[in-house]
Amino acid sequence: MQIIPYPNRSEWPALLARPTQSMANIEKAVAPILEQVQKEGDAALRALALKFDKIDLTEIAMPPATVAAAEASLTEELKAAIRQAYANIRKFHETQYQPVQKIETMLGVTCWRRSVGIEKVGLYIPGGSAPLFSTVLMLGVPAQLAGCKEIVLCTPSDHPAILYAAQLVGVTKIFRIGGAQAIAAMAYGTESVPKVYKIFGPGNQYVTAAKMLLAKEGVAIDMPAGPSEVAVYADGSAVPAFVAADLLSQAEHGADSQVLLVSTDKKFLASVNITLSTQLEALPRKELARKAIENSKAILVEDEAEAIDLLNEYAAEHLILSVSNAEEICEKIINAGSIFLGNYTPESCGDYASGTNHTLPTNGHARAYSGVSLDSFVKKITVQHITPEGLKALGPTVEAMAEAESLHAHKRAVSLRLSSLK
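Single chain coordinates (the form predicted on its own):
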């Protein structure tokens, strides 16, 4: 990794920029795919599968026999691991339930909020070289807890672990499609793929562009989630081998991933670089990881305060605090998707099985977005009930405000009722 000593704050935006292509160019490539799927439905899905994936997609739905055979083809060890992860994720997300609280804002005026599961949701699981069955759990568990009636899964992969996880979380339909065309199919609906009300899931920049373009048309999406990233803030109490392993665990996702290391200790950065090179050579996916590392940086800063400012400016998807006062620093972080404290909290645990959700905002979107949670799969419907006594108390306030806004019908809706109570 390139070590950059004491950069001026004016240099931070360039240093912290993600290695992304021009979004305008990506959207230009994606827009015709969306249009083709909208117009041609299943025929477009078959044509695009042949064009991009060189697959003759005779069956768009995942064959039931393939789904049924998934469990038997997995080892008991992996099935036990998936079930443990499922239990942990479910336990953490169950705590996010919010019971109905009826609030009497004034005498006779009662307001409350109901959480209602989104009826139809679409989950996207990328294909590529890594079968992300963990993402099925991360998206499917909160959808299941929310009570979503239809959970549609689109993935170009038929990996048995993906199909096994899909069964655990109650996925109702699975389709063998990927890329921007899968997002379009769930947004518009085709002869085979039902239209959903909200789309979830990570993907490359083309998938993200598809979601963002569809969001402009009114399709609900989880967030603009793109290539994975991690930032690590480490001091002399950190273990160089641990930090190097954490950096590589993100770098192996793909060449467009980014890792960032921040420290006040120059010798520590040098130590990490040495062990990073050694560990990299031992990785089966070393060529992907190497390309990501080439796009990544180790930044030497003056002090803790500057490190915190830089990390908040970066707004990492994953932030590892390998410092002696990790909890104290954590309270000063205002922009991050998920935070990992101390030397023995590898980001990998959050990716798989600690219980938190790994579908998180990337590319600086953690400044305004949260990761996926139970709330992502529900709608909050407000309810109010006013008694005659309550209207007598509240009515004059509403009449005065409506009059001041020159909305006389609003005022009359209250005044007529008040007159009937005299």
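One more: the block was the form predicted on its own; return the form predicted together with a further copy of the same chain.
Shown next is a single chain and nothing more.
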């Protein structure tokens, strides 16, 4: 990868910019698909499957026999791994539940929040070469913990690991549909596919465009999606071979993956580059990874403070801190999706099984967005109860403010009650 020594801060925005691409053409292709599914329902899903995927989609639902047969076709090793990942993800997400805490803001004025699972959610898992059963766990576990009553899964893949993971997390319905039309089906509902209230999951540019167009109409989605990315901050305590392996595990996602290495140690950057070349050659996906690495940057910075500023400006989806004072640096990071500390915490552990969620904000969105968590599957409904005494204490404040905002009926709703208490 290209080593960039001591860039000026004025050069940072250009160095750290993600490749942008206009979605306008993709949106133009996707908008009619959304409309067709909204108007024609299942018939549209069948017509689009035939058109785009040359598939006869007589059965839109995944056949129950296929689902039932999934477990038997997996090795014991893989099933045990999936169950271990499930247990860890569950353990971590369980602690995110916020119990009801009743707060008396004034005597007789009690306010609280109830966490309630979103009743119907939709998960999308793309087809393609890699069967993303790990994403079924990452989206399904918090949906299950939140108590979502309907968990719909749309996926063009019938890979047994996906179907096995779907059973573990309690998916209630599975449909064999993919692409923008699957997203539309969950947003609008069809004869077969229930309309859901929030849609989650990765996908290609058509899927992403469908989610963003629907979000503009008010459909809730997990977050804006973009190519995956990692930033590594390393010092002399880091192991070049480990760092190279972490960079490559990001790079193998695709040629558009973003990889950034930051260090104050010039020799270290050179060492990483050497082991990177060797490791690259041994990878089955080496052509993809090579392109990503060629577009990536190793940035040499003056000192720790500059490194922290640069990492906060980049706002990486994944940030690996392979430095001796990783916990201390971590506290100074304000923009990142997920942070990995030390030499023995590779990103791939978080991608699969340590317990944290792997659905994270890319493309700098970590400045404002969090990754998926239990929070993503619950609504927090506020509740309040005011006693007559409480209203006597609070009422005059509300009356004064409503009067000043010229909202007289708001004032009257209080005054009328106060009069009745005299």
